[in-house]
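Take a look at this single chain in structure tokens; it is the form predicted alone.
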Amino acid sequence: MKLNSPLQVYKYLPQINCAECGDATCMAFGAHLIDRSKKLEDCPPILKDKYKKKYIELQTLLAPEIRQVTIGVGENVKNIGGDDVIYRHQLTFFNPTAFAYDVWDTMPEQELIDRVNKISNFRKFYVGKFLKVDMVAIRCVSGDAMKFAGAVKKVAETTKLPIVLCSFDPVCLRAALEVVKERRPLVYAATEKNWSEVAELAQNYKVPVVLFSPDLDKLKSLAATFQEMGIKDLVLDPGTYPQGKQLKESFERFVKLRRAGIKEGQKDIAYPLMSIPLNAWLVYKDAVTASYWETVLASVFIVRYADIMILHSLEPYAMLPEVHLRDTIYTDPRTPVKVAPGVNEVGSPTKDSPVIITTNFALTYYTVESDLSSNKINCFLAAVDTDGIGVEAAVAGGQLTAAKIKDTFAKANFEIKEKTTHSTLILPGLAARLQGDVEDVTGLRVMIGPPDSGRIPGWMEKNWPPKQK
């Protein structure tokens, strides 16, 4: 991206502050274009003929360094690539690595359906959201085009997730594409041997395609050839080898490609990258060992620029580290993860239920909420606006204060003396130093809870309800 500040973007906008985009000023709209929370098309004036030249220029200047490729259709569409930086602290990484878990065409039908459903239904609640997986990769193991097409049809009937078609045989790929061409699947893969036939498929069916070669010169040549044919929705697979020197070389190829695309501006290879941790299963025959090394490979290439990967193990001990690491890497490091401040109900609180204070840092809030709900503690949980900072740091930095606690209840229209019979607040143990201030400012009784929300059940048994003074 050649523009990286709202001021630079502002020069190309109409500069009339009409607010039709929903922002008060063009400068504010420019900031949203930089962080991609809004699209250029959200500015009606720039779409007029009067600003057509600026619109075209701005489109080019805002385009990401790595091409964004879209796989699938409808509500489950998945974008990959689209990054502008090598290190996420420079801006952020945008489209999280897409996880495609495999099925294969020699599976018994019911086993195939069960595995697809398991992939589609995977959910892990974490910090206020569900971590999910993204795609189903269908491998042609039989070598039979009709059998492959039949498996693809069954998968398409079972899930709406995007699909990856995996075969080096253009005949098999064509048969499968006839079944799911409307779903915009990703085709894997074109090589130096089959590129001509696969390129024809990509043109005719208008689908994105993966180019595979561990030789970067050949990979670059393949990309240039496809571009000359007008095929631009490309994904590059430089090979994922699971052991020793070859693993080191795989790692180096990913780094070289991403640096060349962003730092050196080599647009002919500035495409999303595919890694295949599933290859660990070609080396390790024991399921636990293979799952372990697959997770290791996934972790390495999530961190080092893989935009999409094909995986196999559906065991929780493999999937959970993968989805959690991806979430960590693709969380914007410049912006604290926070929840809306306010007073929320946990369970079914009554006037005798406790009122517990925490901050609006999402990890803190949901940890406390989970500990309370899992122990069936009915209460009111107040999330104080600390700009998404945890309790201890917020107390030290002045983001958690008696005034802010009082303001939280005022904005929520929650009058404690009317809503409860005890007129008592419970501060977290790490905020004990605020007890006197909170009592003075609110006029309420303040109790100090444990420093760790996991200890709240034991604390409640000893201290709740509060003794009358």
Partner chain sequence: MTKKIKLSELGSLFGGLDIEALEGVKIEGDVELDLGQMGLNPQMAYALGHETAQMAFHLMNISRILGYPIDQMLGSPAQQKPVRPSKLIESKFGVARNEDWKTPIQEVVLGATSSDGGSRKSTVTLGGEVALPYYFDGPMPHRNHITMDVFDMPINMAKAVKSNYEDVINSPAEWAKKVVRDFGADMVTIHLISTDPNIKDTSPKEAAKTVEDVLQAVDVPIVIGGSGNPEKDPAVLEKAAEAAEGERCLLASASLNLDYARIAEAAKKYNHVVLSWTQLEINAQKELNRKLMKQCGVARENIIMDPTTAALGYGLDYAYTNMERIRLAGLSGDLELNFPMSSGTTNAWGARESWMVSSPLKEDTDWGPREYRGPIWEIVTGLTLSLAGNDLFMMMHPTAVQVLKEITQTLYGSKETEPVNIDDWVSAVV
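For comparison with the form predicted alone, produce the structure of the form predicted in complex with the partner chain.
The text that comes after this line covers the one chain and nothing more.
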């Protein structure tokens, strides 16, 4: 965005401090616009005609450096791009890299349906939410427009996920667009050779389109030409070569394009970038090796600037690290990952239920909490204030101590001797060395749980209820 202080934004706001946006002053609202935690549309007065000119000006000035492109419709719509910085600590990255997994039009129908369902149904629990994947990319392998359109139709019937149509043949693309034009699919791709016909499709069907060329001059030519034609929902694929010097150059192209787009404000190429880690399969035929290398390519380009990518491997050992790395890079570094310290009930604990200790690092807390609740273990779970540091590091660094544990129960008014029949605390296995201290400070019995909360169910079977002394 072109503005960098709340004061600059303030000049364009109504300056009436009406507080309708939820902030007390227009200046405060301006600060939220700068850090992108609020939208201009959250200000009802500026939407009035009186401020129309300023609204339009401000809208332009606040627009992200990299254009945001919308794919799909309805509840599964995905935005890609929209970034304003080249390092996440400078603000945060927006719109996590969209993962599109491929299917192809020569697949037997049932296989196609199964694969689409596998893509749609993938989920991995993480910090209070499920990590999922986003899109289905349909590749035209047959070269037959009818066949391609048929596969696209089948996919559209099977899933609500946004769709990417992949073919360099405008005839095939047109046939597929006829089938799914209502779904606002992403069209892949226009090249030096087919650009004129593909541009026409983008104009007629009003769909976003990918431009593909590993030659950055040509890619920029394509982008400039499409813009001239009024097509602005563009995505750039600068080529993802799977190995050797070509891969190094691919990496450099992503870095160059993003730097030019954000740091140098080169509007012609300030579009979302697409990477094709699937190309790992062009050089590796063995499924494990190819899946590994595809994950490696995906990782490189998740970190360095791909806004959308097309992947092939549905092996969990490929998908799990991919969804986790994307979450890693796109997590907002401004949001502390802590939960409120205190003693919480999991399920419906009684006086005989265990009291389990963990830290207030959100990841640890949610992991333990989900392990307990999903295994139906009723208990009290204490989140000790360790400044959001995990168990092992907090024990080493002195943020998890006997005194802190005692303090957590005192502040929560949780008198263990009254609230339980067993007067026992369970420490995480990784905090075993605190056992003596905690016994001394609290006067309670202290048991040592497993080092990983995933093993609490087995541990409970063996150790709970505690044997009488």
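Residue numbers count along the first chain shown, from 1. Throughout, rigid core stands for the largest set of C-alpha atoms superposing within 1.5 Å between the two forms. Please read these numbers as outputs of a predicted model, since none were measured by experiment.
- Put the two forms on the same core and the Cα of Arg67 is off by less than 2 Å between the two forms.
- If you fit the rigid core between the two forms, you'll see the Cα of Val343 move by 2 angstroms or more.
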